[in-house]
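Shown here is one chain on its own, the form predicted alone, set out as structure tokens.
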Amino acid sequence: MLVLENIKKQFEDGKYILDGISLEIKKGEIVSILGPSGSGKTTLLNLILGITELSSGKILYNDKDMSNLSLQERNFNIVFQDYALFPNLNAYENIVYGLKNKPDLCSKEEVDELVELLNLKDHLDKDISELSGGQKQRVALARTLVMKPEVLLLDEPFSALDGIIKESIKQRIRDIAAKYNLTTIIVTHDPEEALTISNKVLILNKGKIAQFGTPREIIESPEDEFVREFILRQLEVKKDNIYNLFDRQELERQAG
């Protein structure tokens, strides 16, 4: 379980872009960040991952303090906005890269099972500039799933994706959280893909949460106005469709 203890970040001008976070993450979940620009999502995604430090609050990981930690003895690992690709390296040097200085900690068949998990086999010779945006995605993803990090953190992932690309992503993101119980957090600035991937969903208003539940939780019981108006306004006309998902994903926990 991943805890954040009343977590505060103050820059040198005295203001506070995070003020008293405090929430449990269980291992498995997938936790989107959500807020508008300003909001501290992505100084809270970088004090979780580690390279930013903390103003003061604790930050624990399976009951160890991970505060002072760097993000090497952490093991949470990030894939960023902009993929971060070698653009030297082809597709699956680019996946074992990491490997190199620890190549015991993926096995060859292990790699094999991401490739296929993520559907690359088919790209693993191309080089970075031959692979559209959802492919490049996918590597990424794979690079960062084969040095098996405690937490996998994603920046903005769907921002360059659109259509069936976006949603192919957002499953095989589903799919790997389910397969490796692994604890994904996610920074977004959209209501939408927040609450049709997330089993739970972190709401911040001006550097303190505003509201921490289930998509639906916060569908049908937002905590305050600015809540209601961030967004239930911008899905007025998605919530039925938003709402199917949820249905189906109950489904799809019951048939286990």
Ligand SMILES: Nc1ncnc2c1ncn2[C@@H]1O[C@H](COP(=O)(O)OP(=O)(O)O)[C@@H](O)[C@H]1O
Contents of the next structure:
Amino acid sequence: MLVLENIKKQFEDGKYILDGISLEIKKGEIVSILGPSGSGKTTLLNLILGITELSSGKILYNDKDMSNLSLQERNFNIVFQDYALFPNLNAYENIVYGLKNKPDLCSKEEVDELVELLNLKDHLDKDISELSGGQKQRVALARTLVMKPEVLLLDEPFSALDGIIKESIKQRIRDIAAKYNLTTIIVTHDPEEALTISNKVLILNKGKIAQFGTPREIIESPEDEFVREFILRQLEVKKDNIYNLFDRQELERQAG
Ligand SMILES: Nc1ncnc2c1ncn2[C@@H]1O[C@H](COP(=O)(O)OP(=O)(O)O)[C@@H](O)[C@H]1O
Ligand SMILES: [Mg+2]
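Got the form predicted alone; could you also share the form predicted together with the named molecule?
All chains and molecules follow, beginning with the one already shown.
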């Protein structure tokens, strides 16, 4: 379980960008951090990852205080918004790059399994410049997953993708989270994305929690005016589709 305890972050100008964030994320859960631009989503992700220092508060993982541990010691891992792939290496070399210094971390079979899961088999020899947006995204995901992170962090993973590609990546992320029981935190500014991929959604408004709940709770009982107006208005037209998806997911769950 990942626990955030009263997290605060202020930068040099003294303004609180995050102001008292507390929540619990269970192992294997997919949680979206949702909010408008500038609400503090990326800052929160970077604090969890360990590349930004907390001003106050605690990050606990399985009861261990991670607040002052380095990125490596935390063993969380991120797919950045721009993927940050190495342009001088091909797709396969990118995927296994992190294993150079840790060859025992992930076996050849496990790498093959990820390549299979992410449908990358036909693209392994390609240069990064030859890949489509969706293929780059999958390479970036594979490269992160071979490192066996305890927690997978994704910053706006769908923002550069459209339509069918987006749906397919969402499904793959869900499959991977389920298969490896991998705690996954996804930053997005798009309510539809957040509500359709996650078990829980954290809605941020100016550095504070507006609501933390299941997609159904958020749609059916928005906690305040901000959630109602800002989040749900964007969704009005899409609500029926989202309910259909909930029903489908429920059926899939029951079918095992
Ligand atoms: N290193 C920094 N120094 C000062 N202000 C920052 C820094 N990083 C982010 N901010 C400010 O924090 C706020 C939230 O930024 P961010 O977390 O990137 O929001 P989001 O990802 O939700 O768009 C913004 O007002 C941004 O300008
Ligand atoms: Mg951001």
